[in-house]
Structures are given as C-alpha cells and as structure tokens.
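First, one chain by itself: the form predicted on its own, in structure tokens.
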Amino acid sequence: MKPTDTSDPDYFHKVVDCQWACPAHTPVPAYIRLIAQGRYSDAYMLNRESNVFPGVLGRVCDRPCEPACRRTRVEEEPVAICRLKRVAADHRDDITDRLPKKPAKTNGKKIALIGAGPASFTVANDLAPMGYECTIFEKFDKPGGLMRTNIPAFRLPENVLMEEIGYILDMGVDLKLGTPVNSMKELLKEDYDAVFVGTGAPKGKNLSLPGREEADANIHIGIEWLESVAFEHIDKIGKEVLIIGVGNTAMDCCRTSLRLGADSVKVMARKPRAFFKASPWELEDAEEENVDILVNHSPKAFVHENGKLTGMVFELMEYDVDENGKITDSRVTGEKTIACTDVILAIGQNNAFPWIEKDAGIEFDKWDVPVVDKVTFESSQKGVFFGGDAAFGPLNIIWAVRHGHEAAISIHKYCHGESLTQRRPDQLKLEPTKMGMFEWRYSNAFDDSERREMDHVALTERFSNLGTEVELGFSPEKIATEVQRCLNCDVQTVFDAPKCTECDACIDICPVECLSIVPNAEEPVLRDAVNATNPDQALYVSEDLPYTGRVMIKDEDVCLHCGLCAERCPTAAWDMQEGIITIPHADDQNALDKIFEAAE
C-alpha cells in the first residue's frame, strides 16, 4: 500500500467518528472538554457553529453521532453526546454579546426563506450577518416549524426554542407571522435575490380501511392532531387511544395523548420490535409512562356504531427473518379486535406544495417531490432553493440545519454569479497537545464509568401540566462522570516515521493491539495483520521506516486515543495532536477564496 494522506482533511475528520456520524459535523469531542473545563458558554458557542440550535437539539435530535461514538468499542453504550449538548445550553451564561451582529449596511440583496423551521432560520442565521436582508413567511401566528408544532412541550419548552430562534431575529431578520405564500410564481415576480423554501413535509399520512369514513370524528393524522394540541386548539382526547405507527412522532402521539387524559394508550405496531422506526429512547420513555406497545398487528378495519368509532380490527402476524436480519416472509395467523374511543394515524408524512403552481418553473418527481441537487440544493428553477423535510422528504432537525448551512452557501454564490458548485473545501489542522515530557492538555486516562441515565420528573407530576418538562437535565455529579467517558477521538496519533527505531515499544503497550511493523504489501494482508475487520474505517499505512524498509500500520477503526504509545516511545516518533475540522459555512466563502487565490 501507499503511504496514507494524512493531509486529506477527510482523513483525521473520519476517525471522529460522533463529528462525522453528525450531519451538521459539531466538533463533538471538542465541546465535552470544554464543558470538562466548566467553560459552558464556550462549549455552547462551539455548538452553535454547527448545529445552530444546541439547547433544542439537547433535548430531541435523533442522535445519529451516539451510535457511531467510539466507546461502543469498548463497552455497551455509548457517551450522553445529546445530553451533554444540553449541559452546555443549560449552564452557558448570557453570551448574546458573542453572537453576529446585524451588519450596520445590507448589501442590497433580499432573501426570501418560506417556512419558519430550522432550515429556514439557519439559512438567515448564517446570511443575515452578512448584510443580506432575509425575510421569513410564515402561515402560523408563531415560529418555529415542527419544532414547535411536531415536538410536544413536555420534551421542548417554548421558552428554550424561542431564545435560539430570537437569537436570529436578533441579526436583522424580518419574521412575517401568519402571513402563508399562496403562489410560489407571485412570489417570484417580487424583487427577492433569492428564495429558500423550508417548509417541511406538513401532510399526514391517511389509512384508507373499512369504516374510515364512517369514523372520521374519532380519526386523526398524527402530525396535524400534534399542531392542533401545540396551538392549543385539541385540550382533550378519549380514554382508550390507539397510535397507528411506531415513529417517533408516534411516540409524541402516545405521551401527548396521557397528558390530555387518555387512561389507556396503546401503540399497534405492524412489525417486531427490531424494525420499529422510533429511537430506542423515545420507546423507553413512552414505556415508562405506561404506554403498551404492541407487535405483530396489522391494522384491517375500523370498527363502528351509529357513526361512532368503537374499535379497531387487527391482523395477527408472523413474520420470518433471516440471519441478517431481513423480513423473508409474512403470514396472518389470527384477527382481534381492540375497543378504543380514539385512533391517531402517524404512520408517515409527505411533502405538499399546493402553493407551487405546475407552471412555475420547478421540476417535481413522481412522488411530488422537487428535484433538488444534493450538493446546491438548487430547484430547477434558478435562485430557488430547498433545504429540510421539503428537499429530500422527512428526516430530522440536524439535517435541516445542515441542508441550512449547504443552502446558504449556494444563495450567497448566486447571489454573486459564483459557480454553486465550486465551493471551498474542508480544512484540517493539527495542533501539538504536549505540555511536557509525558503531559498532555486533555484527560487521556480510561475512565471505565457507565453511561449517566438523566433524571426524569416523577410519574405523579407529569400529567397535569402539558408544558411540564420530563428530562431534567444532568446533576454536576453526572456531568463530572459523563464527560470523562469521551475517548477524545479528535486528538489524533500522528506518526514521524524517520523518528522511528523499530524498538516495538508502541506495539507492546498499546492495549487494543491496533499496531504492527510489517513489510509493506496488499490492503488485505495489511489487516489480517492487525485483524482489522472494518472495511469502512481507515488502515494507517507510514512511509518506510528507516531500519528495515517496513512499514507502521494502525486500524484506526478500534484506536483509543488513549495517547500510550505516544508516552512510550523514546524518539517522540508517535505524538498526540488534536485534529481541527473547518466546515466553511457561507461567510467562509470569501475569505477562503483569498487564502486559495494567495496560495496559487
């Protein structure tokens, strides 16, 4: 094999794995040392680089850095990345003077962002500082998209999502309430630069069954019964309620449902539980609060009388998997019938652009869905721009805020005649972090701690206020415990092969046995060599080394950072050095720009 390109930025990046598992990229290890540090407002202000919205995302994102963390090499679960995130929101002081400020002059261009959701709003948090006047039009009488109308208070508080939002009011950016885009082409003959659209995928999913019609006052769409109950128009439900689906919005079906006076909540899942959709967490917390969940039932009929819903008609199934875990085969082995007074259908959501008129100039697929370049995220329409649940369909907030960050670039390059595709590269930078002969400036002793469960309020207390909070945030004492489970993934080995002597000191002490002195040949006996079973996580191949001509090689995939090898050897051959990633967001544009121009 060839030497490894160390300075590929993706290189170091993908050893990361939490920050390169999150699709906004938040520097993951970073922030949890500086809140190890008690510097709360600087672990904030890290987060808000990326992610936008750390108090919101510390209470729902979907997690998707959690299952990729590197302590899972190691033991069972995985570092409380969310729940730290939330840590810093929670702790940080007022640090408004620290955010971009509105520009004292606009640079003339006007933006027009639809839809007052998380795509939206990191699009203006990261163009109205650069002096673009960005105008958000929203339906509702009140911000926030699904974070608001999909997200039941008792996981986020209005309190917590209007700060973050006002935040980004704060930059100059002009919010239209209760003010709906009825013609997509209307609004194209406006004198707007740009247009974003970010309205999510706001329509339901139906189940068309017997007695569907007959039944309909007792029927309800998941997400459209969550924004009635978020405005405060729904107070009250049944006593028996069954959720169709197992998603995460039928999760906040099912608690929202005991919060409105439900006494029996029962979620009917078509599949077992290893197929659900719903994150592990949000099926705990439903189970906790006495929600059933039941499998293998597939919905038939709804079952009434004089017009009035009474139950539900299921098909009991049985299902055959394989040894990767696929569904081979099905078959109906029964029928019950369950009584309920209500049903709630979350069982999927789509896009809908009644608004956007067929001959406005942008292109839909068969689903309905607009054709939206995945790296501009351009329409086929010029200067009209999608991001969120509206681009690609529903996904989840930390998505939105990356299409955001991604879209923003784009309409900033239009906006300037700039190819959209020609956009500035990652950068990487490694910093030493020795502070003395075997020192360094972070914690790289192995702390064998589980993983802190979060404190809950009591099950007495939760029902009687629809606003009241569950998670209550970690103790200092949990805190202290949780952040040293980070392996510090971010601080990398990094190899001087001449320095080398062969000694095999490294080798000896490293504790995972990710490390071996071999002659150099093909990619698969490499890693028979150091059993590297992952194909997807790198093999560290150094240059030869000066004795022998072998080389060093390192499976990264099961490394701990843990900075031994650096400590053992004699010639300072391995040092430990923290890997910096840059994502450019659209005000990085230019300033690159003249770095690359310099350059060449």
Second form
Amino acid sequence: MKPTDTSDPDYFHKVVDCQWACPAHTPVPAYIRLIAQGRYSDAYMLNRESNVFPGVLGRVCDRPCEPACRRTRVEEEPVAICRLKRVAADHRDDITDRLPKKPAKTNGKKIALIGAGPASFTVANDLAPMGYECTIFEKFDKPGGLMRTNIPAFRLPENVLMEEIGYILDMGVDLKLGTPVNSMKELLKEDYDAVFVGTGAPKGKNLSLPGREEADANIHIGIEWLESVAFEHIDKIGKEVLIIGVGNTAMDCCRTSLRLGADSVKVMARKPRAFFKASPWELEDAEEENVDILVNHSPKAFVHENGKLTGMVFELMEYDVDENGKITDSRVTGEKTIACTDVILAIGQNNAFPWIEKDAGIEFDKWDVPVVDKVTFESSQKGVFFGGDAAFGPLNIIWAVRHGHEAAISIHKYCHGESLTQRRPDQLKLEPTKMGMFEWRYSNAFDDSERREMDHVALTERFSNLGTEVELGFSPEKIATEVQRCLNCDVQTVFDAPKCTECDACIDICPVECLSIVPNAEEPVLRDAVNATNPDQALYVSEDLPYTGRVMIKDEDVCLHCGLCAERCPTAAWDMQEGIITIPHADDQNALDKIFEAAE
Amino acid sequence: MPSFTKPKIHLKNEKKNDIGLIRADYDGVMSTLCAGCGHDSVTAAMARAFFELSIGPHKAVKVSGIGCSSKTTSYFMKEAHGNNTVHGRMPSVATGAMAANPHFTYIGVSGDGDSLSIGAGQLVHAMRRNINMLYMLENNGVYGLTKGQFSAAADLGSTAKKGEVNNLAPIDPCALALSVGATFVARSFSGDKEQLVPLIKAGLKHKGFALIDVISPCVSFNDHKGSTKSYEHTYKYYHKAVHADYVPPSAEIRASYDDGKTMPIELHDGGLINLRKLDSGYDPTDRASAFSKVLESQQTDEILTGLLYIDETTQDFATRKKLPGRGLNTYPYEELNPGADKMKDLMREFG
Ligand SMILES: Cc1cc2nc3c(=O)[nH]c(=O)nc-3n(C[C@H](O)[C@H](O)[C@H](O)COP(=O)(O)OP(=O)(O)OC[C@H]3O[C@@H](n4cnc5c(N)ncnc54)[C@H](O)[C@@H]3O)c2cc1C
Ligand SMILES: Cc1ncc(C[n+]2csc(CCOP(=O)(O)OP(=O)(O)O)c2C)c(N)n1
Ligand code: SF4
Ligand code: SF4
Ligand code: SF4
Ligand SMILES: [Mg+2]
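Okay, that's the form predicted on its own, but what's the structure of the form predicted together with its partner chain?
Whole complex next, starting from this chain.
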C-alpha cells in the first residue's frame, strides 16, 4: 500500500467519528474538553460556530454523531454528546457581547429569506454580520419553523428557542411575521440580490382508506395537529388515541395526546421493531410514559357510526426476515378491530410549493421536488437558493443548519460575482499536546465509566402542564463523569517514520492492539495483520522504516487515543497532536484567492 | 513508566482462545522498564504464546533471577505462579518446583548477566539434566539493571556507552547449550515476534530443557553506535536459518506438511514442531552439524537465528530420575519425611 497522506484534512477528520458524522461538523471533543474545564461559555461559543443553536440542539438534535461515536467500539453506549451540548448551553454565562454585532454599515446587498426555520436563520446568522441586509418572511406569527410548531414544548421550551433566535435577530435581521410569500415571481421582481427558500416540507401525508372522509372530524394529520396544539387551537383529544406510524412525529403525537387528556394511546406499527424509524431515545421516552407500541398491524379501514369514528381495522402481518435483517416476504394472518376515539396520522411529510409558479424559472423533478445543486444549493434559477427540508425533503435541524452555512457561502459569492464552485476547502492544523514526558494537555487515561442517564420530571407532574420540560439536564456529578468518557478522538496519533527504531514498544503497550510493523503488502494482508475488520475505517500505513524497510500500520477503527504508544516510544516517533479542522464559512472565503494562488 | 495503567479493553471482534480467554488476560502489571527496552517486547511475545497455546495462567509457573530481564515475570500472566529467586539461582528453584508439581508449565526468564556470570553453573547443570522447562535468556550484552557494565555475552570489540572497548571473549549461550547436552537450542530477537512467538510455543511444548537466547536491546546502556547488541546492528546482521512452528495435535494440519520441504518433529503431546529450513546444508536434528554452524557464524558478523537444534528423544530429568509422575506435592508429609529413626539408620549406612 502507498503511505497514508495525512495532510488530506479528511483523513484525520474521519477519525473523529462524531465530528465527521455531524452534518455541521461540530468539533465535539474540543467542546467536551472545554466543559470538562468548566468553560461552559467557551464550549457554547465553539458549538455555536458550527451548529448555531446549541441550546436547541442540546435537547432535540437527531444526533447522528452518537451512533457513530468511537466509544461504541469498546462498549455499548456512545458518549452522551447531545446532553453535553445542553450542559454548555445550560451553564453558560451571558454571551451576548461575544456574538457578532450588527455592522455599523451594510454592504448594500439585500437578501430575501422565505420561512423562519433553522435553515433561513443560519443563512442570516452568517450573512448579517458581514453587512448583508437580510429580511425573513414568515407566514406564521411566531418564528422557528417546525422547531416551534411541531417539536413540543415539553421537549424544547419556547424560551430556549426564542433566546437563540433572538441572538440572530439582534445582528440586524429583519423578521416579517405573518407575511407569507404567495408568489415567487412577484418576489423576484423586487430588488433583492438573492433569494433563499427555507420553507420546509410542510405537507403531512394522508391515508386514504375506507371511512376516511366520513370520520374526518376525529382523524388528524400529525404535523398539522401538532401545529394546532402549538398555537393553542387544539387543547384536548378523546380518551383512546391511535397513532399510525412509528417515526419521530408519531412519538411527539402520542406524548402530546397524553398531555391533552388521552387515557390510552397506542402507536400502531406495520412492521417489527427493527424497522421503526423513530430514534431509540424517542421510543424509550414514549414507552416510559406508558404508550403502547403494537407491531405488525397494517391499517385497513376506519370504523365509524353515524359519522363518528369508533375504531380502526388492522390486518395482522407476518414477515420473513433474512440474515441481513431484510424483509423477504410478508403475509396477512388475520384482522383485528381496535376501538378508538381519535386517530393521528404520522406517516411522513412532503415538500409543497404552491406559491412557486411553474414559470418562475425554477425546475422541479417528477416528485415535485425542486432541482437543487448538492454543493451550492442553487436552484435552476440563478440567485435563488434552497436549504433545509425545502431542498431535498424532510431531514432534521442540524442538516438545515449545514445547508444554511453552505447556502450563505454561495449567496456571498453570488453577490460578488465569484464562481460558486470555487469554495475554500476544509483545513487541518496539527498542534502539539505534549506537556512533559508523560503529560499531555488532554485527559488521556481511559475511563471505563458507563454512560450517565438523564433524569426526568416525575410522570404525574409532566402530564399536568403541556409545557413542562421532561428532561432535567445533567447534575454536576453526571457532567464530571460523562466528559471523561470522551476519548478525544481529535487528538491524533501522528507518526514520524525516520525516528522509529522498530523496538515494538508501542505495539506491545497498545490496549487495543491496533498497531503492527510488517512488510508492506496489499491492503487485505495488512488489514489481517492487525485484525482490522471494519472496511469503513482507514488503515494507516507509514513511510518505509529506516532499519528494515518494513512499515508501521495502524487500524484507526479501534484506536482509543489514549496516547500510550506515544508515552512508550523512546524516540517520540509517535506523538499526540490535536487536529483542528476548519470548516469553511461565508466570512472566511475572502482569503480564497491566496489559497488558490498558493496551490498553483 | 506511562501515566496510567494499560486498561483491559473488550473489543467487539476480540479473539478468544480455547479456554475462553482474551489476549489481555495474559498481561501482568505495568512494566517499569525503560521505554523501548527489548525485554518488554519479549514479555509481549511470551504472553502471546501462552495465549495462543490456551495454557491457563493458573497452570503456569514463572521463575527468574535478578536483573531488568528477571523483573519481567511480573509483567505478564498476573494470575500465574512465580518466584523471583536470588541472582543466578533460578534453575535450582525451577528444578525443585518442577519436582513438586510436574503438571504445570515452567518458564524461566533471565538475562545474560544472571545466566552467564553468577548463574553460569546453575544454567549449565539445568541444561545437562534436561529439566522440563523453557529458559528465556534475554541477552543485551550488559548488566542493564546495574547501569550497563559489559556482561559475559558482550562481543569482542563491542563498545560501552562511554567508548570503552570489550576485549574479553564472549560466552555464546547456544554453543554452551549444545556442548552440555541441551535438547532445544534456539536464538531469536525481541524485534521479530513472527519468529519468536512460534519458538516460545515450541519451547514450551518441548519435553526437556529449551533455551532461547533472545537478543533484546538495552535502550538505555547498549543501543549506541559501536554496540553489537543495538537495534540497528541486530536488524542489519540478523539472519534466519530455521523457522519453527508448533502444530497442535491434529491430523488434517499434519498432512499438509508432508511435502518434503519441511521437517516435522514429533512431540510427546502428539503435536509437532515443524521446521522450515531457510538455510540448506545443515540438519537441526544433528548436534555436531548445529554446533559447527554456530561456531561458523561466530567468525562472521551474521546473527544466526531460529531453532538451531532439537532432540525430542532424550528423556527429561524427571523421567530419567524416575520421579513420581503425580508430583512430590501430592505425598503426605509422613511419606515424604521418613522420620528421625529412619534418618539415623540411613546415616549409619554412611558411617
Ligand atoms: C413532529 C416533528 C418533530 C421533529 N423533531 C425533530 C427533532 O427532535 N430534532 C430534529 O433535528 N428535527 C426534528 N424535526 C425535523 C425538523 O424540525 C425540520 O427538519 C427542520 O425544522 C427543518 O428546518 P427548515 O428551516 O428547513 O424548515 P422549517 O422548520 O419547516 O421552517 C419552515 C418555515 O417556513 C414557513 N413557510 C413555509 N412556507 C412559507 C411561505 N410561503 N412564506 C413564508 N413562510 C413560509 C413555515 O411556516 C415555517 O415556519 C421534527 C419534525 C417534525 C415534523
Ligand atoms: C548476589 C548479587 N550480586 C550482584 C548483584 C547486582 N546485580 C543486579 S542485576 C545484575 C546483572 C543483571 O544483568 P542481566 O541478567 O543481564 O540483566 P539485565 O538487567 O541486563 O536484563 C547484577 C550484577 C545482585 N543483585 N546480587
Ligand atoms: S469518543 Fe468523543 S471524540 Fe470520539 S467519537 Fe465519541 S464523542 Fe467524538
Ligand atoms: S515505540 Fe517508537 S521507536 Fe519503538 S517501534 Fe514504536 S514508534 Fe518505533
Ligand atoms: S536499563 Fe536497559 S535492560 Fe534495563 S530496563 Fe532499561 S533498557 Fe531495559
Ligand atoms: Mg543483560
């Protein structure tokens, strides 16, 4: 194999599994170290740079980082990354004077942002401090998008959301509430330099089965129903509620029903548990509230008497599952009617743009989804950008944020007549962590503590008020323990082949035996030498070693970043260095010319 | 010494041996040796060999003398039995222990100082008695523990750290072993686990005395230019003559070795040691041939390694001396000690 090119920023970035998995590439281990030092405000600010809404995301992020977390290679549970983000938010001081200020003078460029969800707010957050005049149009009277209308307050308190939205508005962003954009063509006629569409995927899917129309009064579309609850148009529901679907929307619907007076709530799933779409923690939280989840029930018809819903008929399903967990066959084994007063449909959302005229210059594909460039987020109409759920269908908040950052870069370039595709690449900087012979500026000792559990408000108390936040946050003990579980994957093992005397000390000390010195060979042979069984994770291969011409190899998959190799190496051929990865933002694109010049 | 103890980690794809243990179950306490010491690498090789042979640590005995090398019995197989004896006296203690309980696996760990100076007499007699044990002689050419004086294994012309030249002829442990009837004689290098681990396994399974002279550089006192026991020198002049693999009792595996290129040696446990000759023209089962090969290599700079000699036919000490197979520790005190009257009778015989 060729020696590994560690100067490619992606190489070390991939080693930081959480950061790589995070759509916004939040530098998780770096902020966890700040929390460990009690520097909550610094941790908050570092978070905010990439994800803009640490307080919100510290509660309700979809947390793709956690299943990716390296910790799961050596035990069951990942680091409670999301909870620690909330710790930074909960314990921060007033950080308003550390935020970008409204610039004294604008740059004269006007940007229209449609929809006041996380995507538009991220674009505004990045562009307003640079002098752009950002105007957000929102059809509702309150900002926040689905974070406000659909994520229930018992998961995300309104004040937390409003505070973080407020930071952005204070940068001089003009928010026009109760102002739907009804015509794209009209908007394009106004003198905006660029338009950003962050209107989300607002249409809940319907389920057309017999009885649907007759019993309409007690059949609700999940996201519309949650929206009505959020705006207090609905404040009660019948005693027996069935939720159709088992995604995250279903979880919010069932838990909200319990708070609006339902005695019995059943979530009806068509398939077995392994196929549920909801995140494991959302399922857990719902089950803690005594929601029943019934598997293998496929909806067949609504039952009604005199136009009033009385129940629902389900087909009982049986599935054949192969060894890869895929369904190969299914059959109906019977039928069952379950009585209910209400049904909530939580089976998905779609994009919908009734306000974009067919001849507005924006191309849509056959599913009515706009054609949006995956890198620049520009639509087929120059100067019109899409992001968040509006771009590629429903995702989540952190993806909306990522889209927002990227769109902001594009808008900035567009307004300056620069090529949208010449974007500053990610950058990597390595900084030493060595403080003494066996001393590093990170806590390198492996801590075998188990993941700390979140404390919850007592069941009775939480049902009494729709807005009572269920999760209490981490106690000081939990914070202190959980931060130590992080392996500091960004403190990289950096190897300097000419220094190595092939003494094997590093190989022998490594607690996960991920190192070896072997004659160079093809990848499968080298992988076998260190039992590197995960093909998604890199195998590091050094330059030829001075004494024998063999190579040092390392399975990045299981490395604990404990630094024992570096502590044991007599020649400091292994070193532990913090890899700082800089993700481009709109405001650091100006140095671009220099970077491209240097590269030429 | 590192800032914290090596943790025991359970990986998702961790390998278990036949008795359900993982490699890390064969570790000991943290080494206090200098970072980069060859001895630590030999320790790791021993731990790996015991793991791969699925020998329960509670069924192994580690014995050693005095020296950095001798300290290393603490650094592997925490749960094994063991004794750090006085300087150079490990073979006597091993002999006694083996007589008391022959059912355990015995491994002795020593250095070139411990074995070739103060303990030379003990080593020689353990070899000629063919005590059933593996003796690891971790050879760095110096007394590491006492700060780097030349040992009896230092080569002519090799220099000390401060420049002093050694002008006394060295003792070659392998030549010594061959001359006093040792039945398993090998040389290896701490930097070559591919050779060393199989050798250790073969040595542990050999019935009789097995000596492995392992070049094991002392990073602190003998790893400089001018030293003939440095990493650089050893890698440069290292020469593999015979590779040995231990093959556990299993007919299928054995069949594939009957190809003429390799030489299988039957062991007492039904397994075999498979010799792969990398040098032609010499027979590792012929003592004279091995002896001349070792002497020849002394004339060159070449470091001759591998299983240099093996003899599975000579009976070990316990068999030859008809020691009871059940071990002396199973006899009640009264039987072991005939009493004062019997003693008097006996003394009278000599009188
Ligand atoms: C029930 C539910 C629970 C969820 N839970 C989570 C969770 O826990 N974690 C997570 O990460 N994600 C969650 N999501 C997904 C997440 O809320 C969305 O992915 C995210 O809010 C998308 O952001 P956005 O900015 O693209 O659009 P949205 O948040 O949808 O905001 C779009 C805004 O545009 C406005 N708008 C639409 N059309 C117009 C128009 N023509 N003129 C003016 N304004 C307009 C809308 O009123 C809305 O305010 C959940 C979604 C649902 C439905
Ligand atoms: C009776 C006695 N004499 C001398 C010593 C001092 N002494 C300690 S270790 C050692 C030599 C060890 O050399 P070696 O066996 O090669 O071990 P190394 O440290 O090189 O591994 C000596 C002479 C001693 N401990 N006891
Ligand atoms: S251990 Fe820490 S740095 Fe590593 S993936 Fe998990 S959270 Fe990220
Ligand atoms: S400990 Fe250092 S010198 Fe020894 S093999 Fe490892 S990297 Fe090379
Ligand atoms: S002094 Fe030499 S032999 Fe002793 S521990 Fe240090 S390097 Fe090893
Ligand atoms: Mg020595």
